[in-house]
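The chain below stands alone and is given in structure tokens; this is the form predicted alone.
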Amino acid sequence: MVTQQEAGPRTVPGPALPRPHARRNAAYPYGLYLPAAVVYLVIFLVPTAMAFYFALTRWTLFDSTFVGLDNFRDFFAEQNLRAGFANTLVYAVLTSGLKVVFGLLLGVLLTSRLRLRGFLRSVVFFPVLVSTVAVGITFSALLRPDTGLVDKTLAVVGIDGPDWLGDAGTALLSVALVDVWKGVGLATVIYIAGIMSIPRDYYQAVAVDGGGAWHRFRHVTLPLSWPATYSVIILSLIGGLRSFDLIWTMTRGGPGFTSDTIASIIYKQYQAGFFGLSTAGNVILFVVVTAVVVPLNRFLAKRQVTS
């Protein structure tokens, strides 16, 4: 008896070839990325490539001349660059560290059973909504040595306040504290989201074992809010390394060059008309931020604790 083989396109053994409509379906999700890819290309990649090119030129708004690495050599020869690097690192580490500490404490407080919890959350987050330039101008007036409200308040209790922004020893610290005041609201919101995502079962387990508030914080909240800590550290550190507007509105890098950062040095070169030199500074700042943040990001990611 002869059996008839089923007719069909497949005549040899092996994996089935994808059909045309299946290939179209596989390509369909990638098409959704296209608008975002175009925006990313136009807004980020093209300006970045142009910045790398113009860093190698001496240019005006209408003309450019290729000068190789001369701009980088001149930028590294800047006399106050070493102080600017040191100030940038101190500023970034100090502001990010304080935002982590205060953001965590406020996050714990504002996720507890406070009666005015919603109102206090709004108060803490409000400075984030205010323009950085407006904050800088306002605090410049508040910190004036003779007429500022801060020194006048200290005088009431018999304390002679320093010249917060005019003294070389307090200028950078004063700006950093104002930066923390303005940015801690965002850190607090991130911590609130992280703490509220922790399963309640862990707290109940600590309570069953007789643990108190400190044990709940030490053994549950602190380790399981690590994703929030990780985010706050990375965001605050990047912001601190690139910080410019608050420093410029409050001290303009002074007194002298004592509160200069890399960003303020770059801006001064733009003001002086050295566009190629300042663009080279921007490229160096980009490399510095990448060199600091990428290894730190990997280190923090390895310490991630999952619930």
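So that the term is clear: the rigid core is the largest set of C-alpha atoms that superpose within 1.5 Å between two forms. Fair warning: this is a prediction, and the values are worked out from it, not measured in the lab. Residue numbers count along the first chain shown, from 1. What changes on going to the form predicted in complex with the partner chain:
Of the two rigid parts of this chain, the smaller turns against the larger by 12 degrees between the two forms, per C-alpha superposition.
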Second form
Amino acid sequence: MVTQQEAGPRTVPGPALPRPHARRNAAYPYGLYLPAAVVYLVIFLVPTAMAFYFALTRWTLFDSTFVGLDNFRDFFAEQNLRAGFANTLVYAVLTSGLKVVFGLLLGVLLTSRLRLRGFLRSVVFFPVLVSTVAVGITFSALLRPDTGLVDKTLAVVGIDGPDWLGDAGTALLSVALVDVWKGVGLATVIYIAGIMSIPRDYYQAVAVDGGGAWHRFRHVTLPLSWPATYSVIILSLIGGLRSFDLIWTMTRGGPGFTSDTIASIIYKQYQAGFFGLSTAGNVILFVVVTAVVVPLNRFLAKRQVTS
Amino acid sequence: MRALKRFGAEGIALLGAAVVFLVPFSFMLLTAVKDPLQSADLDFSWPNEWRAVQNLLEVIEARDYVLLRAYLNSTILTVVSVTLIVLFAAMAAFVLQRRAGRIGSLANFLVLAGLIIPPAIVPTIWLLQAIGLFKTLPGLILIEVAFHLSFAVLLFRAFVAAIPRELDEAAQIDGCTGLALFFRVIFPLLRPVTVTVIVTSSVAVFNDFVNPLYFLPGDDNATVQVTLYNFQSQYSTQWNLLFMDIVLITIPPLLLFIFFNRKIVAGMTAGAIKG
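What does the same protein look like in the form predicted in complex with the partner chain, given that the last one was the form predicted alone?
First the chain shown before, then all remaining chains and molecules of the complex.
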């Protein structure tokens, strides 16, 4: 069909038709990029580029004086700010690690022949859709010392629960656990898709070789759900490094500055009117995210090909 | 015996999920209907007095009906942003998937960059101020579009790859190119993934707290997420009203979830794995 119709006009003398290659591309004009490109360029790329300049200035939004690397020096000289840097990394690694573990476990559980599978899938996924601030406020109440449900439950079995959010040692950890509670549904869904795309034959092969449930998991599910693991790690690391709203709602970076992350410092400095310092925080966050995610992405992608 | 064992395992799984995932939600609901005194205990107890209607009315009337204005603002914000995200991302993803070349790889790089790079906040405020859109709803809409484009493009691109090129060629022979090809042939075929993008980005925009906090401060422009701060203060918090507000702003995502549960999960998995 196609060739017949195309052959038609060629017999007629006239201007040469454009090369098929060019004609093919003409159907996909770059103009379709235009709306997306304009918004993205103006609202996202321009400020990102300007951040590298404003981070080097003392800045009131109207006036800026160039101060060189002073903001960065301040950032790393002040202990609170340095702690925020470390907290960000701990938080991101912790949340993404736990999301991999629990997401995989729930994924295996929810692809098994459970009768309540559908219901459980919905229950686990729903927190993903609820606003982070609402989740943060709810868990702040549940984690209160003495009256909160968590400590009351622990008291029943004779454990004197800590002040989860008020104690410098546990605040960041508590917020990270709530983050996992909220986000594990997404990891689970990704794992469910990954596990369901594994061909049944492999499981049959294990059965023929006399392997049990553990063998099925260890030698088939775990290695072959690698693409899912890869997605979960990358997505939750990016989310974890940039995380702000949950930390802000639950602890405001406190007690003291013990649960501050780079993102909450950016907000605090902005509120205090230190726009240059806030933007320096942004540049640091940018560098941290890129330095963690880009090499990891390359490393994981390489493993994915060979496995 | 085996059946019994399986039944036991199911029971435990169900119980575990119920405790971990349903208890926080029942806590929200219970606190939302308590009286002010009892709600201040913040414990997990049965309400002494059911005040659902009274609390509801108080939340709505608070601060001169700010919640209703916030609902209106959030609705406009979500509908307009999501419409633009879907249109812009689908068009870009279509060309991106179909046409290789230097501009294509640059666009590809920018899509990934948009996914990874954290937005530079104060410079964005500076820019919005320069173009006169700071503290305005249109300004926030542009922000949401710019920040959510990348993810939408990735989802669309994975899906466009599954549409055979022969279809484009057939349409070209009928004289359809560019915009016409996209809107008449391709876009209707993208419907399943369009639903996914609509659901995921409307949840993200509706639940967004950070961007309204930075880019749209003030009571007149409040979005629903920001109203949560109305009932919290350093000295006294009206816990029953706060939780009633939480329940109210959880309703739209709940509705989406009920209607689209299956589709969200299916579409997300397609995008997450293939992408």
